[in-house]
Structures are given as structure tokens and as C-alpha cells.
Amino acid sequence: MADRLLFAKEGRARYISHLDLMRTFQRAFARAKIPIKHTEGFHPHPFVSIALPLSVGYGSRCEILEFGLLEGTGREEVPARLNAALPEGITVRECYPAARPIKELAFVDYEAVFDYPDGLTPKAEEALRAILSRESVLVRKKSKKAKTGWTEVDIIPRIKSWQFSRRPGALVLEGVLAAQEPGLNPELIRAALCAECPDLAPDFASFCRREILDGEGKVFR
């Protein structure tokens, strides 16, 4: 059975790319002297796989990394040893056996914060509520497969639930979104608002994964 890490990616570490993040973990395992399985072939390297690659600039408290722990090291030792070898902002929270297949990971609980220092928060909330209450909302996104380089996505079927709250100068959207096949990037919700109400485009938007869920809305591990 494979092993999994549950880790957070916050602060400046949000700007580490997916590939660099995998290299960071490979080196951290080596520095921590934790023996893990390697790939086969002429140039074997430590095998690590991160589910649901996170967009650069996004934060997360619930990332999952799969690897194979070799004999000689207990899972309970892994978090502290890795955290001593990882850069600031990447924190291993738990190491446990990978009992459930990743395909059962169905939803991600996101927090999106839209900054409105000029007092447009109430209008932005009203507009977003109207948009998300529709039966269908098409948003254009980049696509490597489409000949035009763009495709249209209906975001509504990929949103399980949503709610709003406010902070000084900011609108907070808490949404449970589809994780895969296909998943929904919360950036497309911001894009829908900007396309329909350009005067309500936020000065800045930040996104954070808070939890990963299965098809029943329960925490996935």
C-alpha cells in the first residue's frame, strides 16, 4: 500500500510551481534521510505524486502527496523529519496509508477573497449572488486542446454549494467546487463577475483550499 502526506502550502510557498514543489519534496526526503521508493530505469529518482496540482499563487491547507515509504521508518516520524527539511510555508500535517483511491476525491472546499477597498463589496456580493443563482453561466477559459486556444465552461454544474461573508474591504466566497473530471478553478468565478460586471472587478483576488471532500461531502483521506 502506498503512503500519503497531508500538507499545507502557504505564505511565500504559494508561488512555488507544481514541478518545483515535487522536486522540493524529493530533496526533502533525501535531506531527512527518509528512504522512499524510486522509479525504475536508467535514471531512477524518488517517486512522488501530488494529487490535484495547485495553481501558482493559491494557498492550501489540504494538499496530498503520494509516495512509497520503505522499511525502517515509521509513518509517525515522517512529518517532523520532513518539516525540518522543508522551506518556510510548506508544512506536513500528517502521514498515513493511502487506503482510498484518488478517484473518490470529488470536491474541494475553497475560500476566495475579493478585495474592494473602495466600498464596492455590497454591490459585488449582489452581482455574484445573481450570477451563481442562474441555471447556467458560460465562462471562456484557455484550452490547449481547442484549435482557437479557448473553450467555454459552464461553471454552475461544478459548484456544489456557496455562501458569502464580508470582511473590511473584502468579499469572501466559501464554495465547494468539483475537484476533477472535470474540476473547477475558482478563478473562473472571478472571471464570470469581471466579464459581466467589469466595473465590479476586484482589486485583488486570493484563493485557498481549506479541505478536500468525497462524493458525500465528507473529508477525504
Second form
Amino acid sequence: MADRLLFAKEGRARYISHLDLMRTFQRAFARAKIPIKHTEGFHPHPFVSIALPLSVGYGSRCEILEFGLLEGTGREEVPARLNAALPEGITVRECYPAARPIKELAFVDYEAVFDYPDGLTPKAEEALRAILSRESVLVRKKSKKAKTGWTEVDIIPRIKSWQFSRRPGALVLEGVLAAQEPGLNPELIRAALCAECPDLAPDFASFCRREILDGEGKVFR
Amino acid sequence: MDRRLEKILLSVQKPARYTGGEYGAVVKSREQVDTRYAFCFPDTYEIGMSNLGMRILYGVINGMDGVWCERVFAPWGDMEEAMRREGLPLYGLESGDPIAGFDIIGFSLGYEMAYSNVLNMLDLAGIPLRSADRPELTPLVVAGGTCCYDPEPLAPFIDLFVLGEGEEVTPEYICLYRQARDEGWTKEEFLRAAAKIEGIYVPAFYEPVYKEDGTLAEMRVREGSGAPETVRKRIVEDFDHSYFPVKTIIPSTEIVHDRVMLELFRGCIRGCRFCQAGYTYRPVRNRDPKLLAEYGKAACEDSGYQEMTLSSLSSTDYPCLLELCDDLLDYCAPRDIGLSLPSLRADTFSMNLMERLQRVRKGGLTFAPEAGTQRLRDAINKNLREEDLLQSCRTAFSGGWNGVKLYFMLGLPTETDDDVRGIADLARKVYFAWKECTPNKARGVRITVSTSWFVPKAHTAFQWEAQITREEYQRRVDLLRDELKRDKSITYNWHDPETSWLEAVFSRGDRRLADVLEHAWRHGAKMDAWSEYFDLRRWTDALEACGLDGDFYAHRERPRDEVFPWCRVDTMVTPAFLWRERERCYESQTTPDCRTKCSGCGANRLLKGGVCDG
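Next up, the form predicted in complex with its partner chain. The previous block was the form predicted on its own.
Every chain and every other molecule in the complex is listed next, the one we just looked at coming first.
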């Protein structure tokens, strides 16, 4: 495995699921006539792997896809050719040889926008600051493994840093969250707020990955 | 993106169905178009996007300057509920704009069970259901597709129906509409002019007059409307020069037929007496194999698909099939692209062809003998001999296939219990063929027998026939089930009878059924092709409320001189020919296929020069 794409997933493309996205890339490589390595076995198919599956509906400017470029195509021409073959909203920003293992991808810098059209932004900020300042905050989360179908996770140890800003009718949380083993879905911060202060549940919440970082907080590629 | 939509999308299943933005979707600038066309498919995205006809017309319409065609599908229940809750009207996938503001709303009608979705989609769009309640020219509501061969049950809702193939007539009526709009014609003025275009049926100009017994006295042409006595369906005469969607939309989420579809020819040479498509798609027109190979390769390149399927009513009847397969396989095999061939006839299935397909990937094997005995197969003119079917199975089993699906119909005209038991006999013979030929007995075999309840259709030799009663259908199912219960390798599935009955009501229905449809819809009918939603009670209640008897439509044999609701629709296959075919059924006489001998159906009159199969 030698190559990586850095791509954005925005707008209408946010609703493409992880599996569908892999299929979309496999076809896009074929459309762009960029030969890539295939899996072996009975039904060989173009191999692609996307690190850190993104929840449906989330935006991202920093998704990573691994694949193997076969001879005949220069990495520098890959983004433009693929972009011409991809659906609206998916934009390849870079193509480069993989240097570091994915397991060194430690943090994701998220932007979460909570809508409060009714002017509850200051209250919500206050409540969230209080929650995030605690030593430990347990949040109920759906689980495939647990017999009850639910499990509890402590979100605090998985949050590296956070800060707030405001927009008209919305509260913006910028948070650097653990990426894997185990990662934290920023949706759980919303869930914590809703559990503690149901009357401060945002009208709508949208999430976007802004950057991926290594263990030292430096940009990961 | 609309904030309400964004909110909704996170709460529904498979939201990518509702966003548009796929590769190949046509996005034009609102300022640079003057005519907006909403192409509505009255079923889910996954079904609608698998429809080749939709892709063809999408390409044809968007090929017109100044016209923007967008897709609209029926939202699944969760999405519909959320849209109604948020007050979000039905929108075009490309622009996200509400379709109520479009110029033309066009429905593709492929099966009767989608009718309730037509009403539901109009309602979701905020457009009045009935043509009479839409006095303005815009939006114009039109419909096309095979159901329009009996347009009457939908007549009050639709401004005009397009009969036959839409490639040429669609731009014609769009141009006429533009002229009418720009010159300020009334809707009536436009419809009068439209009725003069060949292939366009304006239901408002034909008035059903009933006898006391509920049958039709006549379909009266409205005086002064200038509408023709009969409306002749349209065809594409030269299939080599008709539009083929090489470059088309590639969905970002999975659909039912997610592959390149290559249409080999239109029409069918066979003349099976029950088959509406076999009669209404006449005459046979082939596409040049070199052209097809080019299209197939180009479509793979542009789509990135790893699968291609050859499509037609009976692919093994394509005269250049082996040549085409060789050409395509030279391209597909080195690229790991699978080639599949549905609609095979068991008789012409050769070792040669099978080996060719096997070079890449091995799909399942499906045959449709339709009837269990030679006598009944002759009666329905399914010219398939048992020995040919068994030989095909032997070939397949020797080549390593270990599963066969066999499709039959119960309730075909002249069927007896011997014919029903004949299905079990045939399935057993297929099983013995496997035992005899398989290279690997240890793997076992799966033989699936499926039966459906025969639905007589308009414009076929059986348009006068009664559908057998539900009790009789059930008795025949039980008889066959009993026959097959000891055969462990044979699985028997039978089709749910409720939808087949309703299909029989609507497929030969008259205009009075429009009230039934609206009543059923008002009481919750939608997505009737889906068992999650279908409820027979809603429909029997609606029939009762409208004072109609469903069995009158489904189970009544019609006399030869009955005036049919579809009598103004001319497929160019003559009623005299259809009647002759029906009589030959009762004599168990076959009619040779069109290539062997012309049977004089009349469809050749649609072609300049009058010679079919070009």
C-alpha cells in the first residue's frame, strides 16, 4: 500500500455512506482511467480503504483514502483527473505517498455548530462549558456489543481541547477529539448537553472535520 | 441546501436517495433555461434509477436547449412523513426547487401498483390532483410508459398521455408547450393542438358512455375537439440512430440494477399470447452489433461500472448475439467486467454462449417456461419444447451451474389440473437432468419453482379473458404444493394473490376506477408494490364506496364485440389478429415467430417500407 488521497466531503456528498463512498471512489478511479491495485481472490476488485469512517451527514475537509497507484500515472495529475470523475461535493486535495502509518493519526479537529434560533446561545455555552470542565462525564451510547444495546462512555478523557465562539443564532464549538482507539464522535458532546439540560437541546447540530492531527497535535498526512 | 431538508436527512434511512448531486446528473443554470421538466418516477430512487427508459428520456430532454429535466422519485414513508411535517414540498433532485413551479410534470407509468404514488407525489408537490382543477396551462401533467396502453383509470388526473416510445414525441410536445406558453394559449387550445401530434392521447377529449350493465357503449370523441378517432402509438423507426444514454447518471448509493444496460433491440419476434410487451413493442427493430459494442465500451468507460447487462425482451433472439458477446468479452474479460444476459430463452441457449459468459463471472440461471405441459405452452404460444429446456439445463449443469429458477403462471386460459401437475413433472425432470450431468453431486442443487397468478392484459390475445378466481388460484397452488412436497431439492414459491387481483382490476380498468384510486389514496394507499404498505382492504373499501365491483374487471370474460376502455389507443396490432390468436389458443395451435413467418399482425405498417426486423 503506497498511496494516499486527502479529500473533502461537503455539501450534498455528506449524505453518502461509508460503503457507498468506497464504491464511488472505485468507480471514479475507473472513470478517470487511473489504474489502481486490485484485491486478489475470486472476485477481484479495486482496493480502496478509507481511514476513520465519517458519520453520514458530517462534513469533512480532511478525509484519507489509501490505495495503490499502478504505473503510468503521476501522483500530481491524480487530483484533477479524479475530481472530474467524482460526484458533486467530493474534492481530492492531494495525492501523495503514504509515509506514516494511520495509527499515528491521533486527533481530529472538529467544528460543531449548534443552532439556537431562539437566542439560547449564551445559556447553552454556559451549560456546555460547565459540562466540559468536569473531571468525568458519562454519556449513554448505542452499542452493538452490549446486551442491552447501550453502553456508557466517559467523553472527557477523549477531548484534548475545546473553545467556543458565537454566530448569529448559533453556538460554535471547536474541539480536538481523540481520533481512534477509541475515538470520540462529537455527537456525544451534544448528547451530554441534551441529557443534562433537555431544554437546551439545539434546534439542529452540524459537524465538520477541519483537520487531522498526530499525537503531538501536528497536521497528519 | 435547504436547512429544513438538511435537518430531515439526518433522520431518514438512506438519505443519499434524496440529495441528487451524483456524477453525471445534469445541472443547468436557472437563468439559462426557460422550461423546467420534472421527470417523476412513481416509486423509490433505487427502482426508478434502474429504469432504462427514464435514463433515455432524461438524456433526450436535457439535450434540448433551454430545457432542464430533473428527476423526482417517491420518497419512502419516513421521508414523506418528515417532508409533510416540515412543510417541505416535493422537489427536483438536481436543483432542489419545488416542482410545483415547473412547466411540465411527467410521470413514467410502468406498473399499475404505482398509481397511488402518482397521486401522492402530486399531492406532496402541492399540485391539484385532477386536470379539471388545474385550469392553467402550467404545470402541465403528462404520463408515458407501458401502462398508458390503457390510460383510462388515470384519465382525470393527467392532461395528456404519450403512447409508445418517447424519444421523438417528447421533444415535439415540449416544443409545442413552449410555443403555447410564450404565445399565451389557454390550456384547451394547447391540448387541441397536442392531440394532433401522433402518439398523444388527451383524455379530456374522449368521453366514456356506459351501458346499464357497466360495460362501455362507446368512448365518445368530444365534438369540436378535433381529436382523432384513434391515437396511434409512436415508435423509433431507426433504432441505430435513436438516442442511447452512453453518458448517464451514476448513483452514489446502491440501486437495484447498478450496471451498464445495453438495449439490443426493441420488440419481440415470439408472440407469446399473454405478453403485453410482446404485442405493444412491435415491430422488431435491431441495433447494429458494432454500434452496440461501441456503446457498451463507452458506457463502461464513462461509468466505471464493473458489470454490464444485455437487455431486451428475449436476448437470445438477437441475430448477432454471439458476435456481440465476443466483441464485448474481448473488452470486459481483461478488465474484470462481468457480462450478464437476462431474458434467455431455454431453447437457443447454447454451450457456446454459456462458455462465453462463464469466462468472466457466473450468474444464476433463470428460465420461464410459463406452463408445465407442451399442450398449454402451445396454447399460449410459448414456443419452447421440453427437450430444449432440459438440454439447456443439462448443458448448464455439466458446466458447473447448480441452481435453476423456473417461472410459471397459474390460471392461463385452458389450463387443467394436468397442466398444473405438469409443472411438478417438469421440475423433477430438471432435477434428474442435474443428477445425470453434474460433475459434483456433493454440492447439491437448488431448483426453484415460482408461480404467479395470470393477469390478462389489454392489447393481448387474452384481453377478453377472465382471470380465474382467487379460490381457484389457491386450489391450484395447493395442488402444486402437494405435488412438490416430497421433492427436497425443489423449492416452491407462489406470488401473493392480492396484488395480482388488483393489477387485474386496473390493467383493464375504465375511467370510473379513477374515483376508486383517489378514494384509496385518501385513505392511505401508497407504495402498493411494497408489501410493507399494501393493504387490500383499502382497495376493496374504495371499490365499495364507489359502487364498483372489482370482479367485474378481473374475473369477467368479455364478449368479442365489447367496447374496451382502451379502444381509442392503437398499437397497430389489429384486434382481428388478436382475436385470431385467441382462437388458436383454444385449438392449442401455435403461431410461428415473426422471423419464420409473418403472421400479419399489422405492426409492420408503422415502418416505412413495411418490413420488420431490420
